[in-house]
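As a starting point, one isolated chain is supplied in structure tokens, in the form predicted on its own.
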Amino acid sequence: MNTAIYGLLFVVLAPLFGGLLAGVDRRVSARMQSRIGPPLLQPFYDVGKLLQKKTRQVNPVAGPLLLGHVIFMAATGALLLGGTDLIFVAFVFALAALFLVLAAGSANSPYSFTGAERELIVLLASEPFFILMMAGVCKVSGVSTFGDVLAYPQWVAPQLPGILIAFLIVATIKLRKSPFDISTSHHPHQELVSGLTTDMSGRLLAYVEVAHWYESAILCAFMVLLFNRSWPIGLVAFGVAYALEVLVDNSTSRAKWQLVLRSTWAATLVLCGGNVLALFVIGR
């Protein structure tokens, strides 16, 4: 199949996964704390609802941003299926995550602009990784597209150890999930809740939601990426990575920006700088 059809496919059918998927961590969370929970296809009720909803407009760059933030989360798997340059998507998955810190920036709040200046940290803390991630993946395949890393006859993860635990500790921050999820949050008892989206509302909370949606597949597509040999493996890798997410979300408090930034640079240096580093020492 030609890679632009997979790069469709993914603009398609992401946001699909990405709903179930909050779909389900809504439920797992609930039962976790001893509740019902919402319906599987709540999320998606929830973005209906919001598209219909009036929206109140910040200011007039918001909407243009948030809707570039949704555009380059799009372009960013689409571009990583299509087979562009793996270093490459990666930069892009940062301008998308840029576009959010502009929109909430953007805002005449208190609230929305500490959340925008905590999204920019946690932006300065992850995006290193996926940068090295990338070029391990590239070094050990010796290729730098998605396709012909899937179609390297050995399996990258045993190659890339530093890297899978540092993803583990990266994606906590990507997937928002406690103690990392500084700039927002869905749980009450944090003393930030909304964030970042405090002024958002109508179809501009649903660019958001929808661009997170987006952005869980890529990580998932990263997994995969690491699990080349069999794509249904790196599927159930992240189904476990993800329930251990879910899982260190609802036991844990939020933490302090400075532990967020030194442990995410602590893992992204020793843990996946280590590991590169490693590749070019040995010869691989």
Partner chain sequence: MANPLTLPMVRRSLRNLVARPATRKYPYEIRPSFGGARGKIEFDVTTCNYCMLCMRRCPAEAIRVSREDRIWSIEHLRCIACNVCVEVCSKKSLSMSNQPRKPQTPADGVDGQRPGHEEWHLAAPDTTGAPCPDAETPAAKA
Contents of the next structure:
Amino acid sequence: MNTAIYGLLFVVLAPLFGGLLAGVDRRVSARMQSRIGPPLLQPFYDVGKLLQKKTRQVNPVAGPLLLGHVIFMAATGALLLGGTDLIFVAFVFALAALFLVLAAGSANSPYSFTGAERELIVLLASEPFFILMMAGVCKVSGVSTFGDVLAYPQWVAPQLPGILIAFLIVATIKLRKSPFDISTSHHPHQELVSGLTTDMSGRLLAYVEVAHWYESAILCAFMVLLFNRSWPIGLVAFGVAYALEVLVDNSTSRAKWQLVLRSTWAATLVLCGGNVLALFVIGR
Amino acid sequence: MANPLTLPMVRRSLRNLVARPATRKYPYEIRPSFGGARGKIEFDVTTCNYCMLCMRRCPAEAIRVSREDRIWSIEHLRCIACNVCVEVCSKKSLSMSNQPRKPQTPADGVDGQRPGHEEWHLAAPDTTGAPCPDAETPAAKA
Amino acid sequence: MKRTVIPFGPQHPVLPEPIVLDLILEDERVVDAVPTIGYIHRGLEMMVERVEYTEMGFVVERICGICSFMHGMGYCLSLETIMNVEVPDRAKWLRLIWAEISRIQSHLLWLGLGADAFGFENLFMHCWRMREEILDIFEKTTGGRVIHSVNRIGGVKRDVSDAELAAILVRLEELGKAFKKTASVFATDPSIAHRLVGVGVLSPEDALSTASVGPMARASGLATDTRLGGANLYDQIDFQPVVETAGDCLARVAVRLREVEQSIGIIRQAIDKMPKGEGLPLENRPRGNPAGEAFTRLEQPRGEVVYYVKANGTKYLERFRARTPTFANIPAMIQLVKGCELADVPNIILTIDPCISCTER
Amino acid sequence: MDRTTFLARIEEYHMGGWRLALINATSAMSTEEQPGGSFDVVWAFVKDNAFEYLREEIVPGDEVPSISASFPAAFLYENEIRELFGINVTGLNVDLGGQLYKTAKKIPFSPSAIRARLEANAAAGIASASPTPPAGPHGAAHAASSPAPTSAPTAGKTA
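Switching conditions: you have the form predicted on its own, so give me the form predicted in complex with its partner chain.
Up next: the whole complex, starting with the chain shown before.
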């Protein structure tokens, strides 16, 4: 009962959190490039403007698919906070991302299609990590829901150092930051125009944007999960991780997809796999 | 050679974070023009003798002069501010201001005039050359 | 294997100018590239029929916004050759200085665009911020930021005082110091190396057979630099062409990085050697109409440009032709794009420093 | 034009390590000998700082051999003179089929097209070059001043 309210709260508050985070991100990025940057609330203005614009759909399927993308992103967070099994949450998270790939693939444009292919690659690169992360958390705490992990009396994070480091690498993909922003780009000059969002406009692009806000909030919740005993510490840890992402985003060029796939899989396999394996070996 | 662990831009990014940004808050903060900048052609109708030299030499065909109708006009959107008309004008009626034109939208055109179009008439031979009240002149704008 | 055709252009953010390359892909590998240019062919060469030779220079300047000074200068040099005009010394030196400032400006602009193409937004901002300072120098000395209109047949229109020149040199040297730091990012950043090293390698033989010019040829080990001919006072300047041998995208970046510093050095020598004083003659205005023909070659930031002017004794030229460096580098670009990966296409196209407006006069 | 000697001279440049710098055409108005006008075509080469060129007078309809066998990069110039001047270049390595420039008017620089434009300008009272330029040493009669293809290339120029 209580947990359902948390889920509902997430659906309402996560976009505010994600949008504000995007606003801070844009200010900080601008300052790193010695620019002033847009107002803090610019992401909200942008989405507001997008919603007012006329929407052109290349393929009528794209609309429902993108709506599905937003709904499943929101659902991922709601289920997580609502007390569903963590492994199940990781699968819903992947499903939500898959809707975006399908929507982009449905547009009959080469840029969009190649972007969708690349998104599929980064999805392949990042999904094993989330499953391993959930497995690691469940293994350490012995429980399998968000609320139970938070109620677990010991810190989870110290036993998952490999997963913490891998989190930083995979978050670069999920937050669409350079060097791993191969499927879309927050910065428009790239080989795929805007990758998988090339053929989305108006309302549809607003959906993608809002879904991304949910995505940031979910990643934040995952961080809180790792720092289970105190959510303020989890928030601070997420803030530090995000700041690092922004710094790396402004200090590297975009990598090619082979490097993305290789480095994320290597990180997942060595750091996460090693971490989880060690838990089983040392554990009992 | 590139060491995979050094990211030289990290230090720059961090330093920029505390340094003053290089951008200016245009349009609230406008940098004054440099003295010799070529901004916009100014026309003094009182001294013009309609010799048409500026029209003949204008490479962009932006200036139109009609001796019969006593009209001197310029399309600012065609003008390339090359300064040739100013150089050839024997009466010194033309000058180059270092202030660029203000941005205009189609709504800024006055009385059916296109934006960027300026026209001066000498209504009757005896008048000393007040700008035509209909025309969009610098005076009318101000 | 399934083939995808990606229409690269006519509107593509990497290249905000219309050129189409139909890239035929197998997965992410380009197997063929079919070029179509001509979306914005402006027929500037045709304008000689309507614009008198005295004003044609302003049209020529507009071939390209980046090399605008050198285009105007090349046109005036051609007419000066035909009309046998001796340009005053100070005007020649001023032209040389402005030409080298243009080179710095063009390379900074290009380095920024290059950084943007491989997704390094921060570096792009740094390069363009430095370029703004160069544009300020242009606005102060010529009156225009991009289109300068200071060249006239027989000389230049404006003088730059000796004090101003000294101030410009100080500013350029400060800029040079800041630039060194940015240049070291290009040279040492591993993520840049990941995108550029070994990508789009042009062998010296291919550079010759595709008739490449400028930094493109110099990055492949050919020491071609039109300035070495010594015309336009370059015989009085001590400099060596910047040559790299790797022939890949990073070599082409390195050539331009080093040329920025070289240009600052050339400007320093020029300010040192030019005749000083106020009120020196700047313009020898020719009389009458030109008759004859001239080929003029200049080293623009992007490479060698060739102008052909034919005059027939009237106010209107019979033929004006500019063979711009991008036009000469297109065959090399097409050759390099074949066989590379899709992610490399923007880098390869950008490292030739393409100017489509130059190509489509 | 003498095709064999021309290609032999081109091949000499190729073997000598020259770089193709320019292929340029100029339309000449009609004269008494050439009522359809003619083209003055220049093939220019650069080596180190030397600049040399070959020059031919082409009559509309003449067949001009492509030099792309020796200089592969010539295809751009050859497609250009074909599209803008209507010169009949044959044997190109890359034939862009009239798709290089998307000009509104086909063959805008043919002598007849230039003449038509100038006459239209004159009729509309727009100042422009006269359709009949004064004959003189550098006037319309450059046929006489062009060196024969078999002669040594015109002296090199450095600009």
